[in-house]
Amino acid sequence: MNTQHSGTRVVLQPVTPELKKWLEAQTAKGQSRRSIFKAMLDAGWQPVSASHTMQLTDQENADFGVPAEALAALLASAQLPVALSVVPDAVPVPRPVVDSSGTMVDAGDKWVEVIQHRQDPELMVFANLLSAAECDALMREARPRLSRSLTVDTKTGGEELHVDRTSQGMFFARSENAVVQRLEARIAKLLNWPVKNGENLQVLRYPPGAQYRPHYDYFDPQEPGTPAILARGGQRVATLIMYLCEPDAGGATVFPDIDVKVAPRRGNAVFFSYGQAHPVSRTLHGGDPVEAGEKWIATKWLREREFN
(Lines of atoms letter the chains of each structure in order from A and count residues from 1; the text may use other names and numbers.)
(Lines give C-alpha, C1' and ligand atoms only; values in the text may rest on other atoms or scores of the structure.)
(Ligands and ions follow the chains in the order given, each with its own letter.)
Protein backbone atom coordinates (compact mmCIF):
# COMPACT_ATOMS: atom_id res chain seq x y z
CA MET A 1 0.00 0.00 0.00
CA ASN A 2 1.36 3.44 -0.96
CA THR A 3 0.48 6.82 0.54
CA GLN A 4 1.80 10.28 -0.24
CA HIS A 5 3.38 12.64 2.28
CA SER A 6 4.83 15.96 1.12
CA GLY A 7 5.72 14.47 -2.25
CA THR A 8 7.50 11.45 -0.73
CA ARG A 9 6.34 7.92 -1.50
CA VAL A 10 5.65 5.98 1.69
CA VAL A 11 5.20 2.21 1.52
CA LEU A 12 3.12 0.43 4.14
CA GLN A 13 3.85 -3.27 4.40
CA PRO A 14 0.93 -5.66 3.81
CA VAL A 15 -0.81 -7.35 6.71
CA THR A 16 -0.24 -10.99 5.75
CA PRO A 17 -1.99 -13.99 7.34
CA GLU A 18 1.37 -15.01 8.78
CA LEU A 19 1.83 -11.62 10.44
CA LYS A 20 -1.67 -11.79 11.91
CA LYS A 21 -0.90 -15.22 13.36
CA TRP A 22 2.32 -13.88 14.87
CA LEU A 23 0.50 -10.92 16.43
CA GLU A 24 -2.15 -13.23 17.85
CA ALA A 25 0.53 -15.53 19.26
CA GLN A 26 2.38 -12.64 20.92
CA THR A 27 -0.85 -11.41 22.46
CA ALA A 28 -1.67 -14.91 23.71
CA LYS A 29 1.72 -14.99 25.43
CA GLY A 30 0.83 -11.83 27.31
CA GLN A 31 3.16 -9.51 25.41
CA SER A 32 2.24 -5.83 25.79
CA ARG A 33 1.29 -3.70 22.83
CA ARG A 34 4.42 -1.65 23.33
CA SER A 35 6.67 -4.76 23.31
CA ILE A 36 4.97 -6.05 20.15
CA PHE A 37 5.47 -2.69 18.47
CA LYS A 38 9.13 -2.62 19.54
CA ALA A 39 9.63 -6.20 18.24
CA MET A 40 8.35 -5.14 14.82
CA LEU A 41 10.83 -2.25 14.77
CA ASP A 42 13.66 -4.59 15.78
CA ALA A 43 12.71 -6.85 12.85
CA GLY A 44 13.23 -3.98 10.40
CA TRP A 45 9.81 -2.30 10.25
CA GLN A 46 9.67 1.46 10.01
CA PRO A 47 7.52 3.09 12.74
CA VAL A 48 4.93 4.34 10.24
CA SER A 49 4.45 0.87 8.75
CA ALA A 50 4.40 -0.87 12.14
CA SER A 51 1.90 1.51 13.67
CA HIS A 52 -0.32 1.40 10.59
CA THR A 53 -0.26 -2.39 10.61
CA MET A 54 -1.27 -2.58 14.25
CA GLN A 55 -4.11 -0.13 13.68
CA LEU A 56 -5.36 -2.20 10.76
CA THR A 57 -5.28 -5.29 12.90
CA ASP A 58 -7.05 -3.42 15.69
CA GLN A 59 -9.93 -2.73 13.34
CA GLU A 60 -10.31 -6.44 12.70
CA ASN A 61 -9.71 -7.72 16.23
CA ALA A 62 -10.21 -5.48 19.24
CA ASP A 63 -8.16 -7.81 21.42
CA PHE A 64 -4.85 -6.43 20.18
CA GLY A 65 -3.31 -3.59 18.16
CA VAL A 66 -2.70 0.06 18.88
CA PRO A 67 -5.84 2.22 18.93
CA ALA A 68 -5.37 5.40 16.91
CA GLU A 69 -5.89 7.63 19.95
CA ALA A 70 -3.11 5.78 21.85
CA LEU A 71 -0.53 5.83 19.06
CA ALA A 72 0.94 9.26 19.83
CA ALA A 73 1.36 8.39 23.50
CA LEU A 74 2.94 5.05 22.61
CA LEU A 75 5.51 6.64 20.34
CA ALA A 76 6.30 9.30 22.92
CA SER A 77 6.71 6.82 25.76
CA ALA A 78 8.94 4.57 23.66
CA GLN A 79 10.98 7.58 22.51
CA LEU A 80 11.09 6.22 18.99
CA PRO A 81 11.63 8.36 15.88
CA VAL A 82 8.65 8.66 13.55
CA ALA A 83 10.45 8.26 10.22
CA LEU A 84 8.90 7.85 6.81
CA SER A 85 9.44 4.54 5.07
CA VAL A 86 11.08 5.90 1.91
CA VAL A 87 11.79 3.30 -0.74
CA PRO A 88 15.21 3.75 -2.40
CA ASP A 89 15.65 3.33 -6.13
CA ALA A 90 16.25 -0.24 -7.27
CA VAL A 91 19.81 -1.25 -8.17
CA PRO A 92 21.05 -4.16 -10.33
CA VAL A 93 21.20 -7.51 -8.55
CA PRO A 94 22.79 -10.90 -9.23
CA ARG A 95 20.52 -13.00 -11.42
CA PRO A 96 21.15 -16.67 -12.27
CA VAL A 97 20.63 -17.51 -15.93
CA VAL A 98 18.32 -20.51 -16.10
CA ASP A 99 18.43 -22.76 -19.19
CA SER A 100 15.51 -23.25 -21.58
CA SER A 101 14.05 -26.00 -19.38
CA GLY A 102 13.85 -23.59 -16.45
CA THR A 103 15.52 -26.12 -14.17
CA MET A 104 19.31 -25.87 -14.64
CA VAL A 105 21.98 -23.19 -14.24
CA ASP A 106 25.54 -23.29 -15.55
CA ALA A 107 27.92 -22.92 -12.59
CA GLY A 108 31.12 -23.26 -14.62
CA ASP A 109 32.52 -26.54 -13.34
CA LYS A 110 29.08 -28.15 -13.04
CA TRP A 111 25.41 -27.67 -13.89
CA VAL A 112 23.18 -27.05 -10.89
CA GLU A 113 19.51 -27.97 -10.62
CA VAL A 114 16.91 -25.40 -9.56
CA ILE A 115 14.38 -27.22 -7.37
CA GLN A 116 12.40 -24.15 -6.29
CA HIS A 117 12.02 -20.75 -7.95
CA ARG A 118 9.79 -17.83 -7.12
CA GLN A 119 9.74 -14.12 -7.81
CA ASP A 120 8.91 -11.07 -5.67
CA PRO A 121 11.42 -11.53 -4.23
CA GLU A 122 13.48 -13.65 -6.59
CA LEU A 123 14.35 -16.76 -4.64
CA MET A 124 15.93 -19.99 -5.87
CA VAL A 125 16.78 -23.22 -4.12
CA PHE A 126 19.66 -25.15 -5.73
CA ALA A 127 20.24 -28.88 -5.32
CA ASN A 128 23.76 -30.27 -4.85
CA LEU A 129 25.59 -26.98 -5.31
CA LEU A 130 28.33 -28.40 -3.07
CA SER A 131 29.62 -31.96 -2.95
CA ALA A 132 29.86 -33.89 0.32
CA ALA A 133 33.65 -33.60 0.15
CA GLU A 134 33.45 -29.81 -0.22
CA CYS A 135 31.04 -29.56 2.73
CA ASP A 136 33.38 -31.64 4.87
CA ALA A 137 36.43 -29.61 3.85
CA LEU A 138 34.81 -26.30 4.79
CA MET A 139 33.68 -27.60 8.19
CA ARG A 140 37.05 -29.18 8.90
CA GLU A 141 38.97 -25.98 8.13
CA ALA A 142 36.46 -23.77 9.94
CA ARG A 143 36.00 -25.73 13.17
CA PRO A 144 39.18 -24.63 15.03
CA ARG A 145 38.51 -20.98 14.13
CA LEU A 146 34.88 -20.71 15.31
CA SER A 147 33.79 -18.05 17.78
CA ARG A 148 30.47 -16.49 18.81
CA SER A 149 28.88 -14.94 15.72
CA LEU A 150 28.75 -11.16 15.46
CA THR A 151 26.38 -8.92 13.56
CA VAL A 152 27.17 -5.67 11.75
CA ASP A 153 26.46 -2.66 13.97
CA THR A 154 24.93 -0.10 11.59
CA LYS A 155 25.06 2.54 14.31
CA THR A 156 28.85 2.53 14.36
CA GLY A 157 29.90 0.60 11.26
CA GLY A 158 31.60 -2.02 13.43
CA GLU A 159 30.47 -5.40 14.79
CA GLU A 160 28.58 -6.45 17.89
CA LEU A 161 27.19 -9.45 19.74
CA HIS A 162 23.42 -9.72 19.30
CA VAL A 163 20.94 -11.83 21.26
CA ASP A 164 19.09 -12.72 18.04
CA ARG A 165 22.12 -14.57 16.66
CA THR A 166 23.32 -17.54 18.71
CA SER A 167 25.55 -19.38 16.25
CA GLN A 168 29.34 -19.72 16.06
CA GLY A 169 31.16 -18.55 12.98
CA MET A 170 34.30 -17.57 11.10
CA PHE A 171 35.34 -16.03 7.77
CA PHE A 172 37.66 -17.42 5.13
CA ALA A 173 39.87 -14.94 3.32
CA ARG A 174 39.20 -14.64 -0.39
CA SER A 175 40.87 -17.52 -2.26
CA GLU A 176 42.30 -18.76 1.06
CA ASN A 177 42.52 -22.35 -0.11
CA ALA A 178 41.68 -24.48 -3.13
CA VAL A 179 38.14 -25.32 -1.99
CA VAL A 180 37.26 -21.71 -1.20
CA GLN A 181 38.72 -20.54 -4.49
CA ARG A 182 36.75 -23.16 -6.43
CA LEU A 183 33.49 -22.27 -4.69
CA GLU A 184 33.98 -18.54 -5.22
CA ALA A 185 34.40 -19.13 -8.95
CA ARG A 186 31.38 -21.45 -9.04
CA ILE A 187 29.20 -18.95 -7.18
CA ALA A 188 30.29 -16.09 -9.47
CA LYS A 189 29.30 -18.10 -12.55
CA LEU A 190 26.08 -19.40 -10.97
CA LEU A 191 24.85 -15.96 -9.91
CA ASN A 192 26.32 -14.01 -12.83
CA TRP A 193 28.17 -11.69 -10.42
CA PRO A 194 31.93 -10.99 -10.14
CA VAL A 195 34.01 -12.73 -7.49
CA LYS A 196 35.41 -9.35 -6.44
CA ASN A 197 31.89 -8.14 -5.53
CA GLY A 198 31.43 -10.87 -2.94
CA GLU A 199 32.15 -10.62 0.77
CA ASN A 200 34.41 -13.25 2.29
CA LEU A 201 32.80 -16.65 2.70
CA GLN A 202 31.39 -17.13 6.19
CA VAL A 203 30.88 -20.53 7.86
CA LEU A 204 28.42 -20.85 10.75
CA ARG A 205 27.69 -23.66 13.19
CA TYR A 206 24.31 -23.90 14.92
CA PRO A 207 24.27 -26.37 17.85
CA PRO A 208 20.99 -27.51 19.44
CA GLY A 209 18.88 -24.51 20.43
CA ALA A 210 20.82 -22.02 18.29
CA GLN A 211 18.89 -19.81 15.90
CA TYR A 212 18.93 -16.51 14.03
CA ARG A 213 15.71 -14.57 14.45
CA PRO A 214 14.16 -12.91 11.35
CA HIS A 215 16.20 -10.03 9.98
CA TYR A 216 17.23 -8.31 6.75
CA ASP A 217 20.70 -8.66 5.23
CA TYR A 218 20.92 -5.19 3.69
CA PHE A 219 22.31 -2.29 5.69
CA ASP A 220 19.68 0.17 6.93
CA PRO A 221 20.24 3.47 5.06
CA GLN A 222 18.86 5.40 8.04
CA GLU A 223 21.54 4.22 10.49
CA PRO A 224 24.53 6.50 11.15
CA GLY A 225 27.14 3.79 10.64
CA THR A 226 25.85 2.66 7.25
CA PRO A 227 27.89 5.09 5.07
CA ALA A 228 31.13 3.64 6.47
CA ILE A 229 29.93 0.11 5.70
CA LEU A 230 28.84 1.02 2.17
CA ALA A 231 32.26 2.57 1.45
CA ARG A 232 33.67 -0.98 1.30
CA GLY A 233 31.58 -2.04 -1.70
CA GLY A 234 28.11 -0.52 -1.67
CA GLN A 235 24.96 -2.19 -0.45
CA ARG A 236 24.43 -5.90 -0.11
CA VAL A 237 22.14 -6.93 -2.97
CA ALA A 238 21.86 -10.72 -2.61
CA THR A 239 22.52 -13.65 -0.29
CA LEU A 240 23.46 -17.27 -0.93
CA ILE A 241 23.10 -19.69 2.02
CA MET A 242 24.71 -23.10 1.51
CA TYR A 243 23.94 -26.02 3.81
CA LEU A 244 27.02 -27.99 4.85
CA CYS A 245 25.49 -30.23 7.51
CA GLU A 246 21.79 -30.77 8.08
CA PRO A 247 20.45 -31.12 11.62
CA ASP A 248 18.36 -34.05 12.76
CA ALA A 249 15.45 -31.71 13.39
CA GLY A 250 14.68 -28.00 13.02
CA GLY A 251 16.95 -25.35 11.55
CA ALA A 252 14.91 -24.40 8.47
CA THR A 253 15.50 -21.06 6.77
CA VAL A 254 12.23 -19.16 6.98
CA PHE A 255 10.87 -16.17 5.04
CA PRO A 256 7.91 -14.88 7.07
CA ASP A 257 6.74 -12.25 4.58
CA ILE A 258 6.26 -14.78 1.76
CA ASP A 259 5.45 -17.91 3.80
CA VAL A 260 8.44 -19.88 2.48
CA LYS A 261 10.46 -22.39 4.50
CA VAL A 262 13.62 -23.99 3.08
CA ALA A 263 14.81 -27.27 4.59
CA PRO A 264 18.56 -27.34 5.34
CA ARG A 265 19.59 -30.19 3.04
CA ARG A 266 23.31 -30.93 2.88
CA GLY A 267 24.86 -29.60 -0.35
CA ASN A 268 21.81 -27.52 -1.26
CA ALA A 269 21.61 -23.73 -1.20
CA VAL A 270 19.04 -20.93 -1.17
CA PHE A 271 19.59 -17.67 -3.06
CA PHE A 272 17.58 -14.46 -2.79
CA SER A 273 18.16 -10.91 -4.02
CA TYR A 274 17.06 -7.48 -2.81
CA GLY A 275 17.61 -4.52 -5.10
CA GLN A 276 16.10 -2.11 -2.57
CA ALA A 277 17.40 -1.74 0.97
CA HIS A 278 13.92 -1.65 2.42
CA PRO A 279 11.30 -4.05 3.84
CA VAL A 280 9.43 -3.73 0.54
CA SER A 281 12.03 -6.23 -0.71
CA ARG A 282 10.11 -8.89 1.25
CA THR A 283 13.38 -10.61 2.19
CA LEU A 284 12.85 -10.84 5.93
CA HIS A 285 14.37 -14.20 6.85
CA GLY A 286 15.77 -16.19 9.75
CA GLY A 287 16.99 -19.56 10.91
CA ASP A 288 14.61 -21.65 13.01
CA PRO A 289 16.07 -23.11 16.21
CA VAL A 290 17.97 -26.36 15.77
CA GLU A 291 16.00 -28.98 17.68
CA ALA A 292 18.44 -31.89 17.39
CA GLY A 293 21.89 -32.38 15.88
CA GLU A 294 23.91 -29.55 14.33
CA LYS A 295 23.38 -27.26 11.37
CA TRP A 296 26.35 -25.87 9.47
CA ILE A 297 26.01 -23.30 6.71
CA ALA A 298 28.27 -21.21 4.49
CA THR A 299 27.01 -17.76 3.56
CA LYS A 300 28.07 -15.55 0.68
CA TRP A 301 26.80 -11.96 0.60
CA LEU A 302 27.03 -10.04 -2.68
CA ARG A 303 27.70 -6.30 -2.88
CA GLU A 304 26.93 -3.70 -5.55
CA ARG A 305 30.60 -3.09 -6.27
CA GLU A 306 34.02 -4.51 -5.49
CA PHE A 307 34.26 -5.45 -1.82
CA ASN A 308 37.46 -4.60 0.04
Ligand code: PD2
Contents of the next structure:
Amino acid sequence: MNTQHSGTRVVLQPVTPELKKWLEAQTAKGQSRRSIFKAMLDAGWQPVSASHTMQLTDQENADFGVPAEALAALLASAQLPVALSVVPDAVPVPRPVVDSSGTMVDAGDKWVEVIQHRQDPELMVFANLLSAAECDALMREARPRLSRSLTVDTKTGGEELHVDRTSQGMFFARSENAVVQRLEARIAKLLNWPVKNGENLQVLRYPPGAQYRPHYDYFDPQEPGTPAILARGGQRVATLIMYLCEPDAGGATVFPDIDVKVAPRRGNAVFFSYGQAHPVSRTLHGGDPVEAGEKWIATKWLREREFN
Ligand code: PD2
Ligand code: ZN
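Having seen the form predicted alone, can you show the form predicted in complex with this ligand?
After this comes the whole thing, all chains and molecules, with the earlier chain placed first.
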Protein backbone atom coordinates (compact mmCIF):
# COMPACT_ATOMS: atom_id res chain seq x y z
CA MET A 1 0.00 0.00 0.00
CA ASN A 2 1.43 3.40 -0.95
CA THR A 3 0.57 6.69 0.64
CA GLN A 4 1.96 10.21 0.67
CA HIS A 5 3.87 11.55 3.65
CA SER A 6 5.92 14.76 3.91
CA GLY A 7 6.56 14.69 0.17
CA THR A 8 8.11 11.20 0.35
CA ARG A 9 6.47 8.07 -1.00
CA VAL A 10 6.04 5.55 1.76
CA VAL A 11 5.03 1.91 1.85
CA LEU A 12 3.18 0.33 4.73
CA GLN A 13 4.87 -2.76 6.09
CA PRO A 14 4.44 -4.90 9.17
CA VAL A 15 6.99 -4.73 11.96
CA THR A 16 8.65 -8.08 11.34
CA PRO A 17 9.83 -10.45 14.09
CA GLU A 18 13.39 -9.94 12.73
CA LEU A 19 13.09 -6.22 13.25
CA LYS A 20 11.78 -6.72 16.79
CA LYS A 21 14.68 -9.10 17.47
CA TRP A 22 17.17 -6.58 16.10
CA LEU A 23 15.78 -3.83 18.34
CA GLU A 24 16.05 -6.12 21.37
CA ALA A 25 19.61 -7.15 20.44
CA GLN A 26 20.70 -3.51 20.11
CA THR A 27 19.27 -2.76 23.53
CA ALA A 28 20.94 -5.86 25.00
CA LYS A 29 24.26 -4.68 23.53
CA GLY A 30 23.87 -1.49 25.55
CA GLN A 31 23.07 0.76 22.54
CA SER A 32 21.26 3.87 23.71
CA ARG A 33 17.70 4.46 22.56
CA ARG A 34 18.92 7.59 20.82
CA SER A 35 21.63 5.76 18.84
CA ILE A 36 19.19 3.02 17.77
CA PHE A 37 16.77 5.72 16.64
CA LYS A 38 19.59 7.50 14.78
CA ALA A 39 20.67 4.23 13.10
CA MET A 40 17.12 3.74 11.83
CA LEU A 41 17.04 7.27 10.39
CA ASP A 42 20.41 6.65 8.71
CA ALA A 43 18.88 3.55 7.13
CA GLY A 44 16.11 5.66 5.58
CA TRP A 45 13.34 5.51 8.15
CA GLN A 46 11.18 8.52 8.75
CA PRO A 47 11.30 9.78 12.35
CA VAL A 48 7.62 9.09 12.90
CA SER A 49 7.97 5.49 11.69
CA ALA A 50 11.03 4.83 13.81
CA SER A 51 9.29 6.39 16.79
CA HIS A 52 6.25 4.20 16.37
CA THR A 53 8.32 1.05 15.84
CA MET A 54 10.50 1.74 18.86
CA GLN A 55 7.48 2.82 20.93
CA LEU A 56 9.22 6.02 22.01
CA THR A 57 7.85 7.75 25.11
CA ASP A 58 6.43 11.28 24.85
CA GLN A 59 9.62 12.60 26.42
CA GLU A 60 11.80 10.70 23.92
CA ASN A 61 9.69 11.95 21.02
CA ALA A 62 10.25 15.50 22.20
CA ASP A 63 13.99 14.90 22.80
CA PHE A 64 14.53 13.16 19.46
CA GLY A 65 12.66 15.78 17.46
CA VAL A 66 9.76 13.61 16.28
CA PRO A 67 6.99 15.97 15.09
CA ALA A 68 4.03 15.57 17.44
CA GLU A 69 1.40 16.29 14.75
CA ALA A 70 2.76 13.65 12.35
CA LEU A 71 2.84 11.08 15.12
CA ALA A 72 -0.69 11.96 16.20
CA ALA A 73 -1.86 11.57 12.60
CA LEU A 74 -0.26 8.13 12.37
CA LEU A 75 -1.71 6.98 15.67
CA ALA A 76 -5.16 8.25 14.63
CA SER A 77 -5.03 6.27 11.40
CA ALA A 78 -6.37 2.75 11.27
CA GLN A 79 -3.03 1.43 10.03
CA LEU A 80 -1.56 0.08 13.26
CA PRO A 81 0.40 -1.94 14.04
CA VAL A 82 2.63 -1.12 11.08
CA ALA A 83 5.88 0.63 10.40
CA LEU A 84 6.27 2.96 7.48
CA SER A 85 9.08 1.97 5.18
CA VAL A 86 10.30 4.73 2.97
CA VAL A 87 10.99 4.69 -0.72
CA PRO A 88 14.15 6.71 -0.16
CA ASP A 89 14.69 10.06 -1.80
CA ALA A 90 17.23 9.82 -4.61
CA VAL A 91 20.85 10.50 -3.60
CA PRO A 92 23.65 11.57 -5.98
CA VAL A 93 25.22 8.74 -7.98
CA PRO A 94 28.35 8.39 -10.11
CA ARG A 95 27.79 9.70 -13.65
CA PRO A 96 30.41 9.08 -16.32
CA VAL A 97 30.98 12.16 -18.48
CA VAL A 98 30.52 11.20 -22.12
CA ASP A 99 32.24 13.36 -24.77
CA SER A 100 30.38 15.37 -27.42
CA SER A 101 30.25 12.37 -29.78
CA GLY A 102 28.37 10.47 -27.08
CA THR A 103 30.66 7.47 -27.35
CA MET A 104 33.87 8.12 -25.40
CA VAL A 105 34.70 8.71 -21.74
CA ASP A 106 38.01 10.04 -20.39
CA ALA A 107 39.37 7.51 -17.90
CA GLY A 108 42.61 9.39 -17.20
CA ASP A 109 45.26 7.11 -18.66
CA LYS A 110 43.03 6.16 -21.64
CA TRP A 111 39.78 7.02 -23.40
CA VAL A 112 37.14 4.32 -23.15
CA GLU A 113 34.41 3.57 -25.69
CA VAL A 114 30.76 3.33 -24.62
CA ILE A 115 29.12 0.57 -26.66
CA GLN A 116 25.74 0.55 -24.92
CA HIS A 117 24.04 3.34 -22.95
CA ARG A 118 20.55 3.63 -21.49
CA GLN A 119 18.75 5.56 -18.75
CA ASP A 120 16.41 4.69 -15.87
CA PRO A 121 18.51 3.14 -14.55
CA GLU A 122 21.62 4.57 -16.14
CA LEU A 123 23.53 1.60 -17.55
CA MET A 124 26.64 1.69 -19.71
CA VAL A 125 28.78 -0.99 -21.29
CA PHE A 126 32.43 0.00 -21.80
CA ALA A 127 34.69 -1.70 -24.35
CA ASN A 128 38.31 -2.51 -23.46
CA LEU A 129 38.32 -0.81 -20.09
CA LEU A 130 41.03 -3.30 -19.11
CA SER A 131 43.84 -4.62 -21.29
CA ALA A 132 44.39 -8.37 -21.61
CA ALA A 133 47.57 -7.96 -19.51
CA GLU A 134 45.59 -6.24 -16.74
CA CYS A 135 42.93 -8.99 -16.77
CA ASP A 136 45.68 -11.62 -16.54
CA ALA A 137 47.50 -9.79 -13.73
CA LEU A 138 44.32 -9.60 -11.61
CA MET A 139 43.54 -13.29 -12.14
CA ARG A 140 47.12 -14.34 -11.42
CA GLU A 141 47.20 -12.42 -8.12
CA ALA A 142 43.68 -13.50 -7.15
CA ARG A 143 43.85 -17.23 -7.97
CA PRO A 144 45.78 -18.45 -4.90
CA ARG A 145 43.54 -16.39 -2.62
CA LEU A 146 40.11 -17.51 -3.89
CA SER A 147 37.58 -19.01 -1.50
CA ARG A 148 33.87 -19.76 -1.71
CA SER A 149 32.09 -16.40 -2.02
CA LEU A 150 30.49 -14.69 0.91
CA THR A 151 27.77 -12.08 0.70
CA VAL A 152 27.06 -9.44 3.29
CA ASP A 153 24.31 -10.61 5.64
CA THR A 154 22.04 -7.64 6.22
CA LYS A 155 20.36 -9.42 9.11
CA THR A 156 23.54 -9.16 11.17
CA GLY A 157 25.86 -6.84 9.21
CA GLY A 158 28.37 -9.74 9.01
CA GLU A 159 29.27 -12.01 6.11
CA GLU A 160 27.89 -15.45 5.43
CA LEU A 161 28.15 -18.18 2.84
CA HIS A 162 25.30 -17.64 0.44
CA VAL A 163 23.66 -20.33 -1.66
CA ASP A 164 22.64 -17.74 -4.25
CA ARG A 165 26.25 -17.41 -5.19
CA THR A 166 28.25 -20.41 -6.32
CA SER A 167 31.38 -18.57 -7.40
CA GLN A 168 34.73 -18.23 -5.62
CA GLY A 169 36.07 -14.85 -4.65
CA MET A 170 38.60 -12.63 -2.92
CA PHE A 171 39.13 -8.94 -2.18
CA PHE A 172 42.25 -6.91 -2.93
CA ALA A 173 43.33 -4.37 -0.35
CA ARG A 174 43.03 -0.72 -1.45
CA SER A 175 45.92 0.04 -3.88
CA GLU A 176 47.44 -3.32 -2.96
CA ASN A 177 49.69 -3.47 -6.01
CA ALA A 178 50.48 -1.38 -9.08
CA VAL A 179 47.71 -2.84 -11.27
CA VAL A 180 45.04 -2.47 -8.58
CA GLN A 181 46.18 1.10 -7.91
CA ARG A 182 46.10 1.99 -11.61
CA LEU A 183 42.63 0.49 -12.06
CA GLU A 184 41.25 2.26 -8.99
CA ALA A 185 42.44 5.58 -10.39
CA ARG A 186 41.06 4.75 -13.86
CA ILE A 187 37.69 3.73 -12.47
CA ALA A 188 37.44 6.89 -10.33
CA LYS A 189 38.09 9.09 -13.37
CA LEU A 190 35.81 7.03 -15.63
CA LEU A 191 32.89 7.13 -13.20
CA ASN A 192 33.56 10.62 -11.93
CA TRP A 193 33.49 9.37 -8.33
CA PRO A 194 36.26 9.56 -5.69
CA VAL A 195 38.63 6.61 -5.23
CA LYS A 196 37.96 6.75 -1.49
CA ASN A 197 34.23 6.05 -2.03
CA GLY A 198 35.01 2.72 -3.68
CA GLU A 199 34.88 -0.60 -1.88
CA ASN A 200 37.87 -2.86 -2.25
CA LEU A 201 38.12 -4.49 -5.66
CA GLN A 202 36.61 -7.96 -5.63
CA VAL A 203 37.51 -10.81 -8.00
CA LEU A 204 35.10 -13.70 -8.62
CA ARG A 205 35.67 -16.92 -10.53
CA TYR A 206 32.68 -18.87 -11.84
CA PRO A 207 33.43 -22.49 -12.82
CA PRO A 208 30.94 -24.28 -15.12
CA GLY A 209 27.48 -24.33 -13.51
CA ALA A 210 28.23 -21.39 -11.21
CA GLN A 211 25.89 -18.42 -11.22
CA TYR A 212 24.87 -15.38 -9.22
CA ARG A 213 21.13 -15.35 -8.70
CA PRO A 214 19.29 -12.04 -9.31
CA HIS A 215 19.70 -9.54 -6.48
CA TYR A 216 20.12 -5.84 -5.76
CA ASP A 217 23.58 -4.60 -4.82
CA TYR A 218 22.31 -1.95 -2.36
CA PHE A 219 21.72 -2.91 1.25
CA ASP A 220 18.04 -3.36 2.08
CA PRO A 221 17.11 -0.48 4.42
CA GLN A 222 14.48 -2.73 6.04
CA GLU A 223 17.01 -5.29 7.22
CA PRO A 224 18.14 -4.88 10.81
CA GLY A 225 21.86 -5.31 10.09
CA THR A 226 21.90 -2.57 7.45
CA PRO A 227 22.67 0.40 9.74
CA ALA A 228 25.94 -1.28 10.79
CA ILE A 229 26.92 -1.74 7.13
CA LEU A 230 25.96 1.82 6.20
CA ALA A 231 28.22 3.18 8.95
CA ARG A 232 31.17 2.42 6.62
CA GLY A 233 30.46 4.95 3.85
CA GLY A 234 26.70 4.95 3.39
CA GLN A 235 24.76 3.07 0.74
CA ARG A 236 26.11 1.50 -2.39
CA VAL A 237 25.05 3.76 -5.27
CA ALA A 238 26.62 2.09 -8.30
CA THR A 239 28.33 -1.08 -9.53
CA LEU A 240 31.02 -1.69 -12.14
CA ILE A 241 31.41 -5.32 -13.23
CA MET A 242 34.57 -5.94 -15.28
CA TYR A 243 34.97 -9.13 -17.28
CA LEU A 244 38.45 -10.62 -16.90
CA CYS A 245 37.88 -13.96 -18.65
CA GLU A 246 34.95 -14.84 -20.87
CA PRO A 247 33.34 -18.26 -20.63
CA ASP A 248 32.84 -20.38 -23.73
CA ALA A 249 29.07 -20.31 -23.16
CA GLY A 250 26.62 -18.73 -20.69
CA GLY A 251 27.51 -16.31 -17.91
CA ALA A 252 25.77 -13.15 -19.20
CA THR A 253 24.91 -10.43 -16.70
CA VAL A 254 21.13 -10.01 -16.86
CA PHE A 255 18.80 -7.21 -15.74
CA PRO A 256 15.31 -8.77 -15.73
CA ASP A 257 13.40 -5.53 -14.97
CA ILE A 258 14.76 -3.70 -18.00
CA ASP A 259 15.29 -6.64 -20.30
CA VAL A 260 19.03 -6.08 -20.70
CA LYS A 261 21.60 -8.83 -21.13
CA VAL A 262 25.33 -8.04 -21.17
CA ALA A 263 27.71 -10.53 -22.75
CA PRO A 264 30.83 -11.18 -20.64
CA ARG A 265 33.55 -10.00 -23.06
CA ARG A 266 37.12 -9.98 -21.72
CA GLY A 267 38.25 -6.41 -20.92
CA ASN A 268 34.71 -4.97 -21.17
CA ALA A 269 32.67 -3.73 -18.22
CA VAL A 270 29.07 -2.92 -17.32
CA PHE A 271 28.22 0.03 -15.09
CA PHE A 272 24.86 0.84 -13.50
CA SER A 273 23.76 3.24 -10.79
CA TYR A 274 20.95 3.30 -8.24
CA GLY A 275 20.22 6.44 -6.23
CA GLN A 276 17.36 4.79 -4.36
CA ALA A 277 17.95 1.66 -2.31
CA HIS A 278 14.64 0.22 -3.44
CA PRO A 279 13.26 -1.92 -6.27
CA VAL A 280 12.04 1.31 -7.93
CA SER A 281 15.71 1.54 -9.02
CA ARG A 282 14.99 -1.35 -11.43
CA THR A 283 18.55 -2.64 -10.90
CA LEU A 284 17.72 -6.27 -10.16
CA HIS A 285 20.54 -8.20 -11.84
CA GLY A 286 22.16 -11.61 -11.85
CA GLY A 287 24.88 -13.67 -13.46
CA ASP A 288 23.49 -16.43 -15.68
CA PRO A 289 24.96 -19.91 -15.11
CA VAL A 290 28.24 -20.53 -16.87
CA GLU A 291 27.60 -23.34 -19.36
CA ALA A 292 31.16 -24.00 -20.56
CA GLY A 293 34.57 -22.62 -19.69
CA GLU A 294 35.22 -20.22 -16.85
CA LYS A 295 34.03 -16.70 -16.20
CA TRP A 296 36.11 -14.29 -14.10
CA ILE A 297 35.01 -10.80 -13.10
CA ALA A 298 36.26 -7.96 -10.96
CA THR A 299 33.57 -5.88 -9.25
CA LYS A 300 33.84 -2.35 -7.91
CA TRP A 301 30.96 -1.19 -5.73
CA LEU A 302 30.71 2.54 -5.13
CA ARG A 303 29.47 4.05 -1.88
CA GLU A 304 27.88 7.43 -1.18
CA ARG A 305 30.80 8.55 0.96
CA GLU A 306 34.30 7.47 1.95
CA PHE A 307 34.40 3.72 2.50
CA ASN A 308 36.50 2.58 5.42
O1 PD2 B 1 29.06 -11.86 -12.64
C2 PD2 B 1 28.01 -11.24 -12.84
O3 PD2 B 1 27.50 -11.20 -13.97
C4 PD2 B 1 27.35 -10.56 -11.72
C5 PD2 B 1 25.99 -10.57 -11.64
C6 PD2 B 1 25.39 -9.92 -10.58
C7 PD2 B 1 28.08 -9.90 -10.76
C8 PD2 B 1 27.41 -9.24 -9.74
N9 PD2 B 1 26.08 -9.26 -9.65
C10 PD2 B 1 28.12 -8.46 -8.69
O11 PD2 B 1 29.38 -8.59 -8.65
O12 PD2 B 1 27.46 -7.73 -7.93
ZN1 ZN C 1 25.42 -7.75 -8.12
